[in-house]
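Listed next as C-alpha coordinates is one chain, alone, in the form predicted alone.
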Amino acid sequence: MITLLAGGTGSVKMARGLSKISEDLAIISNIADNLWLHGLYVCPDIDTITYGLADILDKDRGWGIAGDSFMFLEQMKTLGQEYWFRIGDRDLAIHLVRTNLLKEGKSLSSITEWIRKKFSISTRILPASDSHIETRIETTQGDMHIQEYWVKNHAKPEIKGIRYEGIKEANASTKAVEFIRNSDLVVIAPGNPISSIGPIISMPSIRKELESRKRDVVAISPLIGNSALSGPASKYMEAMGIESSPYGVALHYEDIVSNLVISEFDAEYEKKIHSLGIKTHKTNIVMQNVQDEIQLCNYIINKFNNA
(Lines of atoms letter the chains of each structure in order from A and count residues from 1; the text may use other names and numbers.)
(Lines give C-alpha, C1' and ligand atoms only; values in the text may rest on other atoms or scores of the structure.)
Protein backbone atom coordinates (compact mmCIF):
# COMPACT_ATOMS: atom_id res chain seq x y z
CA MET A 1 0.00 0.00 0.00
CA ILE A 2 1.20 3.50 -0.90
CA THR A 3 0.00 6.74 0.67
CA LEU A 4 0.61 10.04 -1.11
CA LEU A 5 0.52 13.39 0.69
CA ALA A 6 -0.64 15.85 -1.93
CA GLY A 7 -1.58 19.44 -2.65
CA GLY A 8 -2.98 20.62 -5.96
CA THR A 9 -1.22 21.56 -9.19
CA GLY A 10 2.21 20.55 -7.87
CA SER A 11 0.97 17.11 -6.82
CA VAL A 12 -1.63 15.99 -9.33
CA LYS A 13 0.96 14.71 -11.83
CA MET A 14 2.38 12.35 -9.24
CA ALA A 15 -1.11 11.32 -8.18
CA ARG A 16 -1.91 10.44 -11.80
CA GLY A 17 1.33 8.53 -12.28
CA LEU A 18 1.02 6.49 -9.11
CA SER A 19 -2.64 5.72 -9.79
CA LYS A 20 -1.69 4.17 -13.13
CA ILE A 21 0.85 1.76 -11.64
CA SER A 22 -0.42 1.06 -8.13
CA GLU A 23 -3.63 -0.78 -7.33
CA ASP A 24 -3.43 0.12 -3.64
CA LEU A 25 -3.01 3.89 -3.42
CA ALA A 26 -4.49 6.39 -0.99
CA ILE A 27 -4.14 10.16 -1.35
CA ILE A 28 -4.26 12.48 1.65
CA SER A 29 -5.16 15.91 0.33
CA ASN A 30 -4.37 19.37 1.66
CA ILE A 31 -7.47 21.24 2.81
CA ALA A 32 -5.96 24.57 3.88
CA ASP A 33 -6.64 26.11 0.45
CA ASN A 34 -10.36 25.55 1.02
CA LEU A 35 -12.50 28.67 1.08
CA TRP A 36 -16.06 29.89 1.25
CA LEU A 37 -16.88 31.84 -1.90
CA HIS A 38 -20.28 32.98 -3.22
CA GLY A 39 -21.81 30.99 -0.35
CA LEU A 40 -20.17 27.80 -1.61
CA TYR A 41 -17.47 25.63 -0.08
CA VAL A 42 -14.62 25.35 -2.59
CA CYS A 43 -11.86 22.75 -2.16
CA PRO A 44 -9.23 23.54 -4.82
CA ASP A 45 -6.69 20.82 -3.99
CA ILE A 46 -9.20 18.01 -3.48
CA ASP A 47 -10.91 18.93 -6.74
CA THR A 48 -7.66 19.14 -8.71
CA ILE A 49 -6.73 15.64 -7.55
CA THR A 50 -10.24 14.37 -8.26
CA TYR A 51 -10.38 15.87 -11.77
CA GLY A 52 -6.86 14.65 -12.51
CA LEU A 53 -7.70 11.06 -11.59
CA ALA A 54 -11.02 11.26 -13.44
CA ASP A 55 -9.09 12.42 -16.53
CA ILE A 56 -11.15 15.60 -16.91
CA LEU A 57 -8.61 18.08 -15.54
CA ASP A 58 -7.75 21.12 -17.62
CA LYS A 59 -4.06 20.28 -17.99
CA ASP A 60 -3.18 23.60 -19.60
CA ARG A 61 -4.30 25.54 -16.55
CA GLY A 62 -3.52 22.80 -14.05
CA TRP A 63 -6.90 23.19 -12.35
CA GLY A 64 -10.61 23.12 -13.21
CA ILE A 65 -12.40 20.96 -15.76
CA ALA A 66 -11.24 20.76 -19.36
CA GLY A 67 -13.56 22.52 -21.80
CA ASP A 68 -15.59 24.14 -19.04
CA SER A 69 -17.64 27.28 -19.69
CA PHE A 70 -17.81 30.36 -17.47
CA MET A 71 -21.31 31.75 -17.97
CA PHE A 72 -21.95 31.85 -14.21
CA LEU A 73 -18.85 33.96 -13.70
CA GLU A 74 -19.77 36.28 -16.56
CA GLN A 75 -23.17 36.84 -14.98
CA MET A 76 -21.55 37.55 -11.60
CA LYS A 77 -19.38 40.14 -13.34
CA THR A 78 -22.46 41.72 -14.92
CA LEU A 79 -24.07 41.91 -11.48
CA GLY A 80 -21.03 43.68 -10.05
CA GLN A 81 -19.93 40.75 -7.91
CA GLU A 82 -16.40 39.47 -7.36
CA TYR A 83 -15.22 37.19 -10.14
CA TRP A 84 -11.47 36.86 -9.52
CA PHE A 85 -11.65 33.15 -8.69
CA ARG A 86 -12.27 31.31 -11.96
CA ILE A 87 -15.03 28.84 -11.18
CA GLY A 88 -16.28 27.08 -14.30
CA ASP A 89 -19.91 26.03 -14.72
CA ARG A 90 -19.31 22.27 -14.38
CA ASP A 91 -16.92 22.96 -11.53
CA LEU A 92 -19.63 25.04 -9.88
CA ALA A 93 -21.94 22.02 -9.69
CA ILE A 94 -19.41 20.19 -7.53
CA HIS A 95 -19.14 23.12 -5.10
CA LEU A 96 -22.91 23.46 -4.92
CA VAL A 97 -23.51 19.78 -4.18
CA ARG A 98 -20.66 19.71 -1.65
CA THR A 99 -22.08 22.75 0.16
CA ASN A 100 -25.58 21.27 0.31
CA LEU A 101 -24.24 18.00 1.71
CA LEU A 102 -22.20 19.87 4.33
CA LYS A 103 -25.37 21.73 5.37
CA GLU A 104 -27.07 18.35 5.74
CA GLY A 105 -24.41 17.41 8.29
CA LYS A 106 -22.21 15.24 6.09
CA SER A 107 -18.46 15.32 6.71
CA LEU A 108 -15.99 16.53 4.11
CA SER A 109 -14.45 13.05 4.07
CA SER A 110 -17.76 11.33 3.30
CA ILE A 111 -18.60 13.91 0.63
CA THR A 112 -15.18 13.49 -1.01
CA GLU A 113 -15.72 9.73 -0.99
CA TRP A 114 -19.16 10.15 -2.56
CA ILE A 115 -17.75 12.38 -5.31
CA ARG A 116 -14.89 9.92 -5.91
CA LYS A 117 -17.40 7.14 -6.54
CA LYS A 118 -19.50 9.36 -8.81
CA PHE A 119 -16.42 9.82 -11.00
CA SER A 120 -15.59 6.07 -10.81
CA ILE A 121 -12.14 6.75 -9.36
CA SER A 122 -10.54 3.65 -7.82
CA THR A 123 -7.87 5.53 -5.85
CA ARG A 124 -8.98 6.64 -2.39
CA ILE A 125 -8.94 10.41 -1.79
CA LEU A 126 -9.09 11.65 1.77
CA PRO A 127 -9.03 15.19 3.18
CA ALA A 128 -6.33 15.57 5.82
CA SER A 129 -9.05 16.79 8.17
CA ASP A 130 -12.80 17.38 8.25
CA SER A 131 -12.11 20.63 10.09
CA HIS A 132 -11.81 23.95 8.28
CA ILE A 133 -8.23 25.21 8.09
CA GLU A 134 -7.01 28.20 6.10
CA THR A 135 -3.52 29.14 5.01
CA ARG A 136 -3.38 32.86 5.71
CA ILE A 137 -0.77 35.17 4.20
CA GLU A 138 0.18 38.15 6.34
CA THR A 139 1.24 40.94 3.99
CA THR A 140 2.07 44.62 3.97
CA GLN A 141 -1.43 45.11 2.55
CA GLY A 142 -3.15 43.12 5.28
CA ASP A 143 -4.02 39.53 6.15
CA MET A 144 -5.55 37.48 3.35
CA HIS A 145 -6.55 33.94 2.40
CA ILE A 146 -3.91 32.20 0.30
CA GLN A 147 -6.22 32.20 -2.72
CA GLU A 148 -6.74 35.95 -2.39
CA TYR A 149 -3.00 36.43 -2.22
CA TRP A 150 -2.08 34.15 -5.11
CA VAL A 151 -5.06 34.53 -7.47
CA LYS A 152 -6.69 37.88 -6.67
CA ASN A 153 -3.51 39.83 -5.87
CA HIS A 154 -1.13 37.87 -8.14
CA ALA A 155 1.33 37.30 -5.26
CA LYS A 156 2.43 40.95 -5.43
CA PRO A 157 2.16 42.11 -1.78
CA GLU A 158 5.24 41.60 0.36
CA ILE A 159 4.86 38.63 2.72
CA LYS A 160 5.34 39.25 6.43
CA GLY A 161 4.30 35.79 7.61
CA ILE A 162 2.30 32.65 6.83
CA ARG A 163 0.10 30.74 9.24
CA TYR A 164 -2.42 27.90 9.23
CA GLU A 165 -5.51 29.34 10.85
CA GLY A 166 -7.52 26.74 12.76
CA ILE A 167 -4.76 24.12 12.80
CA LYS A 168 -4.61 23.99 16.62
CA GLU A 169 -8.31 23.24 16.93
CA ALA A 170 -8.45 20.82 13.99
CA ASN A 171 -8.44 17.06 14.28
CA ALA A 172 -6.65 15.07 11.62
CA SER A 173 -8.66 12.43 9.82
CA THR A 174 -8.42 9.13 11.71
CA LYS A 175 -8.38 7.30 8.40
CA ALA A 176 -5.52 9.47 7.15
CA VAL A 177 -3.45 8.48 10.16
CA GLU A 178 -4.38 4.83 9.61
CA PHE A 179 -3.38 5.01 5.94
CA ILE A 180 0.07 6.31 6.91
CA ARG A 181 0.44 3.71 9.66
CA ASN A 182 -0.49 0.80 7.39
CA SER A 183 1.39 1.86 4.26
CA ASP A 184 4.47 0.15 2.93
CA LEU A 185 5.56 3.48 1.47
CA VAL A 186 4.58 7.09 2.17
CA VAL A 187 5.35 9.58 -0.60
CA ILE A 188 5.36 13.35 -0.17
CA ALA A 189 4.46 14.80 -3.57
CA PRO A 190 6.47 17.68 -5.10
CA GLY A 191 3.87 20.15 -3.93
CA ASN A 192 4.60 23.47 -2.28
CA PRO A 193 6.26 22.56 1.07
CA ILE A 194 4.64 25.52 2.82
CA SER A 195 1.13 25.82 1.39
CA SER A 196 0.35 22.36 -0.01
CA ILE A 197 2.22 19.93 2.25
CA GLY A 198 2.80 22.15 5.28
CA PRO A 199 -0.77 22.10 6.63
CA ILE A 200 -0.92 18.30 6.40
CA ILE A 201 2.33 17.63 8.24
CA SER A 202 1.57 20.33 10.83
CA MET A 203 -1.28 18.26 12.26
CA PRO A 204 0.17 16.63 15.41
CA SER A 205 -1.25 13.13 14.94
CA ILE A 206 -0.18 12.98 11.29
CA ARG A 207 3.29 14.33 12.08
CA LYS A 208 3.72 11.87 14.94
CA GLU A 209 2.83 8.98 12.63
CA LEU A 210 5.21 10.22 9.93
CA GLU A 211 8.02 10.54 12.47
CA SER A 212 7.47 6.95 13.59
CA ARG A 213 7.43 5.78 9.94
CA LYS A 214 10.29 8.02 8.83
CA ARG A 215 12.26 5.12 7.34
CA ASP A 216 9.42 4.50 4.88
CA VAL A 217 8.82 8.14 3.90
CA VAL A 218 10.24 9.61 0.69
CA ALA A 219 9.76 13.18 -0.54
CA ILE A 220 10.13 14.47 -4.08
CA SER A 221 11.80 17.87 -4.34
CA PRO A 222 9.57 20.57 -5.84
CA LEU A 223 12.68 22.56 -6.73
CA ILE A 224 15.57 22.36 -9.17
CA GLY A 225 18.30 24.52 -7.73
CA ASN A 226 16.50 27.48 -6.18
CA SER A 227 13.67 27.50 -8.72
CA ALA A 228 10.27 25.89 -8.18
CA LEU A 229 8.97 23.43 -10.77
CA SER A 230 5.66 25.32 -10.56
CA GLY A 231 3.95 27.87 -8.36
CA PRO A 232 5.30 30.06 -5.56
CA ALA A 233 7.21 27.47 -3.51
CA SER A 234 10.42 29.50 -3.51
CA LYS A 235 8.60 32.70 -2.52
CA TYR A 236 6.81 31.05 0.41
CA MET A 237 9.91 29.20 1.61
CA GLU A 238 11.96 32.38 1.66
CA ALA A 239 9.16 34.19 3.49
CA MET A 240 9.34 31.52 6.18
CA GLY A 241 13.11 31.82 6.46
CA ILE A 242 13.75 28.52 4.68
CA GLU A 243 16.47 28.28 2.05
CA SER A 244 14.96 27.90 -1.41
CA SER A 245 16.86 24.80 -2.51
CA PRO A 246 16.66 21.01 -2.24
CA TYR A 247 18.62 21.37 0.99
CA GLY A 248 15.96 23.75 2.32
CA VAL A 249 13.30 21.19 1.43
CA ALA A 250 15.28 18.47 3.21
CA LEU A 251 15.70 20.65 6.28
CA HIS A 252 11.97 21.39 6.31
CA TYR A 253 11.18 17.64 6.18
CA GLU A 254 14.11 16.54 8.35
CA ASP A 255 12.04 14.93 11.12
CA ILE A 256 9.69 12.98 8.86
CA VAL A 257 11.69 11.94 5.78
CA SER A 258 14.59 9.54 5.29
CA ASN A 259 14.89 9.83 1.50
CA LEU A 260 14.69 12.78 -0.88
CA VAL A 261 14.44 12.45 -4.66
CA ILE A 262 16.17 15.40 -6.33
CA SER A 263 17.02 16.50 -9.86
CA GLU A 264 20.08 15.02 -11.52
CA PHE A 265 21.29 18.63 -11.81
CA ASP A 266 21.34 19.13 -8.03
CA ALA A 267 24.31 17.00 -7.00
CA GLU A 268 25.88 20.06 -5.33
CA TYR A 269 23.31 19.84 -2.51
CA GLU A 270 23.84 16.18 -1.69
CA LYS A 271 26.56 16.57 0.94
CA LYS A 272 24.53 19.06 2.97
CA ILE A 273 21.40 16.92 2.69
CA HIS A 274 23.33 13.83 3.80
CA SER A 275 24.47 15.77 6.88
CA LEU A 276 20.81 15.77 7.97
CA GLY A 277 20.72 11.97 7.83
CA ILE A 278 18.64 12.00 4.65
CA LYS A 279 19.62 9.94 1.61
CA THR A 280 19.42 11.52 -1.84
CA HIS A 281 18.42 9.92 -5.12
CA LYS A 282 18.97 11.74 -8.41
CA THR A 283 16.69 11.40 -11.41
CA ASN A 284 14.55 13.50 -13.77
CA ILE A 285 11.83 15.05 -11.60
CA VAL A 286 10.25 17.19 -14.33
CA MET A 287 6.91 15.70 -15.41
CA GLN A 288 5.97 17.27 -18.74
CA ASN A 289 3.78 14.45 -20.01
CA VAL A 290 2.16 11.16 -19.02
CA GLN A 291 5.32 9.21 -19.84
CA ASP A 292 7.35 11.39 -17.46
CA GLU A 293 4.77 10.91 -14.73
CA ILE A 294 4.82 7.14 -15.04
CA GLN A 295 8.61 7.01 -15.35
CA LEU A 296 9.18 8.99 -12.15
CA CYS A 297 6.55 7.02 -10.24
CA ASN A 298 8.03 3.73 -11.43
CA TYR A 299 11.43 4.96 -10.25
CA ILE A 300 9.99 5.65 -6.79
CA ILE A 301 8.14 2.35 -6.47
CA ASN A 302 11.04 0.24 -7.76
CA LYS A 303 13.55 2.01 -5.54
CA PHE A 304 11.65 2.33 -2.30
CA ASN A 305 8.62 0.04 -2.12
CA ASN A 306 9.36 -2.92 0.17
CA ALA A 307 12.96 -1.74 0.40
Ligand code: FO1
Contents of the next structure:
Amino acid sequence: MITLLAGGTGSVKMARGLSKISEDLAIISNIADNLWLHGLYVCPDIDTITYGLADILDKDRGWGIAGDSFMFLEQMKTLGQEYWFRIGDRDLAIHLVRTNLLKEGKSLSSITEWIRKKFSISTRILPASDSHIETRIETTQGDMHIQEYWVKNHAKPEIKGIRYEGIKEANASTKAVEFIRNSDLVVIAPGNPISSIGPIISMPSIRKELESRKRDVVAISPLIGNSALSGPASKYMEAMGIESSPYGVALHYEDIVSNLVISEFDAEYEKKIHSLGIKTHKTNIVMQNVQDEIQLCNYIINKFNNA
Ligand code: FO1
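Show the form predicted in complex with the named molecule, please, the one above being the form predicted alone.
Starting with the chain above, the whole complex follows.
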Protein backbone atom coordinates (compact mmCIF):
# COMPACT_ATOMS: atom_id res chain seq x y z
CA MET A 1 0.00 0.00 0.00
CA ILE A 2 1.19 3.52 -0.85
CA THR A 3 0.12 6.75 0.84
CA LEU A 4 0.63 10.06 -0.92
CA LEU A 5 0.63 13.39 0.93
CA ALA A 6 -0.76 15.92 -1.50
CA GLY A 7 -2.13 19.39 -1.96
CA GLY A 8 -2.36 21.91 -4.76
CA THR A 9 -1.99 21.76 -8.48
CA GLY A 10 1.56 20.29 -8.42
CA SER A 11 0.51 17.24 -6.44
CA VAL A 12 -2.37 16.13 -8.64
CA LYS A 13 0.02 15.04 -11.39
CA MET A 14 1.66 12.61 -9.00
CA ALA A 15 -1.73 11.48 -7.67
CA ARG A 16 -2.80 10.72 -11.25
CA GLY A 17 0.44 8.91 -12.10
CA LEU A 18 0.49 6.76 -8.95
CA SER A 19 -3.21 5.90 -9.29
CA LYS A 20 -2.51 4.49 -12.76
CA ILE A 21 0.23 2.23 -11.43
CA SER A 22 -0.85 1.29 -7.90
CA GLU A 23 -4.20 -0.29 -7.09
CA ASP A 24 -3.64 0.24 -3.38
CA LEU A 25 -3.18 3.97 -3.04
CA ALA A 26 -4.49 6.44 -0.48
CA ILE A 27 -4.11 10.19 -0.76
CA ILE A 28 -3.99 12.45 2.29
CA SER A 29 -5.08 15.87 1.14
CA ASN A 30 -4.23 19.28 2.48
CA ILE A 31 -7.25 21.13 3.85
CA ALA A 32 -5.72 24.44 4.97
CA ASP A 33 -6.65 26.22 1.74
CA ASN A 34 -10.35 25.45 2.36
CA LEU A 35 -12.56 28.51 2.55
CA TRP A 36 -16.10 29.60 3.25
CA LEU A 37 -17.37 31.62 0.29
CA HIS A 38 -20.96 32.60 -0.62
CA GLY A 39 -22.10 30.37 2.26
CA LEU A 40 -20.37 27.38 0.67
CA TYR A 41 -17.50 25.29 1.97
CA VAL A 42 -14.92 25.15 -0.82
CA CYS A 43 -12.09 22.58 -0.56
CA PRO A 44 -9.78 23.35 -3.50
CA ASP A 45 -7.10 20.72 -2.86
CA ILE A 46 -9.55 17.87 -2.23
CA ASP A 47 -11.49 18.87 -5.34
CA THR A 48 -8.39 19.18 -7.52
CA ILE A 49 -7.45 15.60 -6.60
CA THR A 50 -11.03 14.39 -7.07
CA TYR A 51 -11.37 16.01 -10.50
CA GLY A 52 -7.84 14.88 -11.45
CA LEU A 53 -8.61 11.23 -10.63
CA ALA A 54 -12.04 11.46 -12.26
CA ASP A 55 -10.26 12.79 -15.37
CA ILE A 56 -12.37 15.94 -15.60
CA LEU A 57 -9.78 18.42 -14.25
CA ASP A 58 -8.93 21.47 -16.33
CA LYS A 59 -5.28 20.53 -16.85
CA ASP A 60 -4.22 23.91 -18.24
CA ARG A 61 -5.43 25.84 -15.20
CA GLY A 62 -4.70 22.99 -12.80
CA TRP A 63 -8.02 23.50 -10.96
CA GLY A 64 -11.75 23.35 -11.67
CA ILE A 65 -13.54 21.28 -14.31
CA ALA A 66 -12.44 21.25 -17.95
CA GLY A 67 -14.82 23.17 -20.21
CA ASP A 68 -16.75 24.65 -17.26
CA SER A 69 -18.70 27.90 -17.71
CA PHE A 70 -18.90 30.80 -15.24
CA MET A 71 -22.51 32.05 -15.54
CA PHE A 72 -23.09 31.73 -11.76
CA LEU A 73 -20.06 33.92 -11.14
CA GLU A 74 -21.24 36.50 -13.71
CA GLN A 75 -24.58 36.67 -11.92
CA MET A 76 -22.88 37.05 -8.54
CA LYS A 77 -20.95 39.98 -10.03
CA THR A 78 -24.22 41.54 -11.23
CA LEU A 79 -25.54 41.19 -7.68
CA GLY A 80 -22.49 43.00 -6.30
CA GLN A 81 -20.99 39.90 -4.71
CA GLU A 82 -17.32 38.92 -4.54
CA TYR A 83 -16.20 37.21 -7.73
CA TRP A 84 -12.41 37.02 -7.44
CA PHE A 85 -12.51 33.28 -6.71
CA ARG A 86 -13.69 31.69 -9.94
CA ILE A 87 -16.18 28.98 -9.06
CA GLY A 88 -17.40 27.34 -12.26
CA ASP A 89 -21.02 26.31 -12.87
CA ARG A 90 -20.34 22.57 -12.76
CA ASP A 91 -17.80 22.99 -9.96
CA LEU A 92 -20.48 24.77 -7.91
CA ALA A 93 -22.37 21.48 -7.44
CA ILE A 94 -19.65 19.85 -5.32
CA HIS A 95 -19.49 22.86 -2.96
CA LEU A 96 -23.28 22.94 -2.60
CA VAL A 97 -23.62 19.23 -1.89
CA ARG A 98 -20.65 19.24 0.52
CA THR A 99 -22.04 22.24 2.43
CA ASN A 100 -25.48 20.65 2.74
CA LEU A 101 -23.97 17.40 4.03
CA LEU A 102 -21.81 19.32 6.53
CA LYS A 103 -24.97 21.10 7.74
CA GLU A 104 -26.59 17.66 8.22
CA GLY A 105 -23.70 16.87 10.58
CA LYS A 106 -21.58 14.66 8.30
CA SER A 107 -17.80 14.87 8.63
CA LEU A 108 -15.57 16.19 5.84
CA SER A 109 -13.94 12.73 5.63
CA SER A 110 -17.24 10.91 5.12
CA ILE A 111 -18.40 13.50 2.58
CA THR A 112 -15.11 13.21 0.66
CA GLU A 113 -15.49 9.41 0.69
CA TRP A 114 -19.08 9.70 -0.59
CA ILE A 115 -18.03 12.09 -3.36
CA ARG A 116 -15.12 9.94 -4.58
CA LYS A 117 -17.51 6.97 -4.86
CA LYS A 118 -19.96 9.11 -6.87
CA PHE A 119 -17.07 9.77 -9.28
CA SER A 120 -16.15 6.02 -9.28
CA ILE A 121 -12.63 6.80 -8.04
CA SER A 122 -10.95 3.71 -6.57
CA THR A 123 -8.11 5.62 -4.83
CA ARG A 124 -8.96 6.65 -1.27
CA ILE A 125 -8.95 10.42 -0.64
CA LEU A 126 -8.56 11.44 3.01
CA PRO A 127 -8.70 15.03 4.27
CA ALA A 128 -5.81 15.49 6.73
CA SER A 129 -8.36 16.60 9.32
CA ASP A 130 -12.10 17.07 9.72
CA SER A 131 -11.47 20.36 11.50
CA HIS A 132 -11.20 23.73 9.79
CA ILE A 133 -7.60 24.89 9.59
CA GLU A 134 -6.60 27.82 7.42
CA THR A 135 -3.28 29.06 6.19
CA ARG A 136 -3.12 32.78 6.98
CA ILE A 137 -0.61 35.05 5.31
CA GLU A 138 0.49 37.97 7.44
CA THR A 139 1.41 40.84 5.12
CA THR A 140 2.25 44.53 5.25
CA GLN A 141 -1.34 45.04 4.00
CA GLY A 142 -2.89 42.93 6.75
CA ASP A 143 -3.62 39.36 7.65
CA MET A 144 -5.41 37.31 4.97
CA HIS A 145 -6.57 33.81 3.97
CA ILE A 146 -4.11 32.15 1.60
CA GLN A 147 -6.67 32.25 -1.23
CA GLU A 148 -7.10 36.00 -0.72
CA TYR A 149 -3.33 36.42 -0.87
CA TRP A 150 -2.77 34.21 -3.92
CA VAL A 151 -5.92 34.68 -5.99
CA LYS A 152 -7.42 38.05 -4.92
CA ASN A 153 -4.18 39.94 -4.31
CA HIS A 154 -2.06 38.06 -6.90
CA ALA A 155 0.65 37.31 -4.28
CA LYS A 156 1.70 40.99 -4.33
CA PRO A 157 1.65 42.11 -0.66
CA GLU A 158 4.92 41.69 1.18
CA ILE A 159 4.83 38.64 3.48
CA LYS A 160 5.68 39.06 7.16
CA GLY A 161 4.72 35.58 8.31
CA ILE A 162 2.64 32.48 7.58
CA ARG A 163 0.63 30.47 10.11
CA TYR A 164 -1.82 27.57 10.15
CA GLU A 165 -4.74 28.93 12.14
CA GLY A 166 -6.67 26.34 14.14
CA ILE A 167 -4.01 23.65 13.92
CA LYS A 168 -3.46 23.48 17.69
CA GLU A 169 -7.14 22.75 18.37
CA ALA A 170 -7.53 20.38 15.42
CA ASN A 171 -7.27 16.60 15.45
CA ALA A 172 -5.69 14.84 12.51
CA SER A 173 -7.86 12.28 10.76
CA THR A 174 -7.34 8.95 12.55
CA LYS A 175 -7.72 7.18 9.18
CA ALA A 176 -4.89 9.29 7.74
CA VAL A 177 -2.63 8.34 10.65
CA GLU A 178 -3.55 4.65 10.21
CA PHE A 179 -2.82 4.77 6.49
CA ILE A 180 0.65 6.20 7.15
CA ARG A 181 1.24 3.51 9.79
CA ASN A 182 0.17 0.66 7.52
CA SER A 183 1.67 1.79 4.22
CA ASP A 184 4.69 0.13 2.65
CA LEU A 185 5.71 3.49 1.24
CA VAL A 186 4.77 7.11 2.00
CA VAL A 187 5.35 9.62 -0.80
CA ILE A 188 5.38 13.38 -0.30
CA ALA A 189 4.22 14.91 -3.59
CA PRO A 190 6.16 17.77 -5.21
CA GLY A 191 3.70 20.26 -3.71
CA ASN A 192 4.41 23.55 -1.99
CA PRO A 193 6.28 22.57 1.23
CA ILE A 194 4.68 25.45 3.14
CA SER A 195 1.12 25.81 1.87
CA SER A 196 0.32 22.33 0.51
CA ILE A 197 2.37 19.83 2.51
CA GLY A 198 3.17 22.06 5.53
CA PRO A 199 -0.27 21.93 7.17
CA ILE A 200 -0.45 18.11 6.84
CA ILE A 201 2.96 17.44 8.38
CA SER A 202 2.43 20.05 11.11
CA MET A 203 -0.42 18.03 12.65
CA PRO A 204 1.28 16.40 15.69
CA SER A 205 -0.12 12.86 15.28
CA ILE A 206 0.66 12.76 11.55
CA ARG A 207 4.15 14.14 12.17
CA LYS A 208 4.82 11.61 14.92
CA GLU A 209 3.74 8.75 12.64
CA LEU A 210 5.91 10.05 9.78
CA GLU A 211 8.90 10.36 12.12
CA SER A 212 8.55 6.72 13.13
CA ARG A 213 8.12 5.64 9.47
CA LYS A 214 10.93 7.92 8.23
CA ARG A 215 12.81 5.05 6.54
CA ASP A 216 9.84 4.50 4.23
CA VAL A 217 9.12 8.15 3.45
CA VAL A 218 10.30 9.67 0.18
CA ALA A 219 9.72 13.27 -0.92
CA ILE A 220 9.87 14.69 -4.42
CA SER A 221 11.41 18.15 -4.67
CA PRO A 222 9.00 20.80 -5.96
CA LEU A 223 12.00 22.97 -6.92
CA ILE A 224 14.72 22.85 -9.55
CA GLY A 225 17.58 25.03 -8.41
CA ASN A 226 15.98 28.02 -6.70
CA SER A 227 12.79 27.95 -8.78
CA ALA A 228 9.50 26.22 -8.08
CA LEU A 229 8.08 23.88 -10.72
CA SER A 230 4.82 25.84 -10.30
CA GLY A 231 3.21 28.31 -7.90
CA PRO A 232 4.62 30.34 -5.03
CA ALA A 233 6.76 27.70 -3.23
CA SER A 234 9.95 29.80 -3.42
CA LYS A 235 8.16 32.88 -2.15
CA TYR A 236 6.60 31.10 0.86
CA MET A 237 9.83 29.26 1.71
CA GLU A 238 11.85 32.46 1.71
CA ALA A 239 9.17 34.17 3.81
CA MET A 240 9.56 31.37 6.38
CA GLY A 241 13.34 31.80 6.37
CA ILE A 242 13.91 28.53 4.49
CA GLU A 243 16.41 28.47 1.62
CA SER A 244 14.53 28.11 -1.66
CA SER A 245 16.41 25.11 -3.07
CA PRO A 246 16.31 21.29 -2.90
CA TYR A 247 18.55 21.64 0.17
CA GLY A 248 15.93 23.91 1.79
CA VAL A 249 13.27 21.28 0.99
CA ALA A 250 15.47 18.57 2.57
CA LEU A 251 16.01 20.70 5.67
CA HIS A 252 12.26 21.31 5.95
CA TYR A 253 11.57 17.54 5.74
CA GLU A 254 14.69 16.48 7.69
CA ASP A 255 12.81 14.76 10.56
CA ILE A 256 10.35 12.82 8.43
CA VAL A 257 12.10 11.84 5.20
CA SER A 258 15.00 9.49 4.38
CA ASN A 259 15.00 9.89 0.58
CA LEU A 260 14.61 12.93 -1.64
CA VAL A 261 14.08 12.75 -5.39
CA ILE A 262 15.62 15.79 -7.08
CA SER A 263 16.16 17.02 -10.61
CA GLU A 264 19.05 15.64 -12.64
CA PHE A 265 20.23 19.27 -12.86
CA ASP A 266 20.61 19.60 -9.08
CA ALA A 267 23.72 17.51 -8.39
CA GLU A 268 25.33 20.54 -6.71
CA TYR A 269 22.98 20.21 -3.70
CA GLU A 270 23.56 16.51 -3.08
CA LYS A 271 26.50 16.76 -0.68
CA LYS A 272 24.69 19.19 1.62
CA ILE A 273 21.52 17.07 1.54
CA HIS A 274 23.53 13.92 2.39
CA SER A 275 24.96 15.75 5.41
CA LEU A 276 21.39 15.74 6.80
CA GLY A 277 21.29 11.95 6.52
CA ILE A 278 18.96 12.09 3.53
CA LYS A 279 19.74 10.10 0.37
CA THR A 280 19.26 11.80 -2.99
CA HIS A 281 18.04 10.32 -6.27
CA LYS A 282 18.31 12.27 -9.52
CA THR A 283 15.79 11.99 -12.34
CA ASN A 284 13.47 14.13 -14.46
CA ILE A 285 10.93 15.62 -12.01
CA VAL A 286 9.11 17.83 -14.52
CA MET A 287 5.68 16.35 -15.35
CA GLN A 288 4.44 17.99 -18.52
CA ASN A 289 2.25 15.15 -19.77
CA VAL A 290 0.84 11.77 -18.78
CA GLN A 291 4.01 9.97 -19.95
CA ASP A 292 6.15 12.13 -17.62
CA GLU A 293 3.76 11.44 -14.73
CA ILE A 294 3.87 7.68 -15.25
CA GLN A 295 7.65 7.69 -15.78
CA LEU A 296 8.34 9.53 -12.53
CA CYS A 297 5.85 7.41 -10.57
CA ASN A 298 7.32 4.18 -12.00
CA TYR A 299 10.77 5.43 -10.98
CA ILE A 300 9.54 5.99 -7.42
CA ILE A 301 7.73 2.67 -7.13
CA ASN A 302 10.61 0.65 -8.61
CA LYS A 303 13.15 2.33 -6.38
CA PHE A 304 11.32 2.59 -3.09
CA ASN A 305 8.33 0.26 -2.92
CA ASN A 306 9.86 -2.93 -1.61
CA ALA A 307 6.59 -4.53 -0.60
N1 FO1 B 1 -6.94 29.48 -8.44
C2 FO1 B 1 -6.76 30.68 -9.00
O3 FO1 B 1 -5.63 31.07 -9.22
N4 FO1 B 1 -7.85 31.48 -9.31
C5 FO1 B 1 -9.14 31.09 -9.07
O6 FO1 B 1 -10.07 31.84 -9.35
C7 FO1 B 1 -9.34 29.78 -8.52
C8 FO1 B 1 -10.60 29.26 -8.31
C9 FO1 B 1 -10.75 27.95 -7.84
C10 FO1 B 1 -12.02 27.40 -7.69
C11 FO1 B 1 -12.16 26.10 -7.23
C12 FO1 B 1 -11.01 25.35 -6.91
O13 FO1 B 1 -11.15 24.10 -6.46
C14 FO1 B 1 -9.74 25.88 -7.04
C15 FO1 B 1 -9.59 27.19 -7.51
N16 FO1 B 1 -8.33 27.76 -7.66
C17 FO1 B 1 -8.19 29.00 -8.20
C18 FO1 B 1 -7.13 27.01 -7.29
C19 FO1 B 1 -6.73 27.16 -5.84
O20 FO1 B 1 -6.50 28.47 -5.46
C21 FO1 B 1 -5.42 26.36 -5.64
O22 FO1 B 1 -5.47 25.18 -6.37
C23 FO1 B 1 -5.17 25.80 -4.30
O24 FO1 B 1 -5.72 26.50 -3.29
C25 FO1 B 1 -3.67 25.58 -4.07
O26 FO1 B 1 -3.49 24.93 -2.88
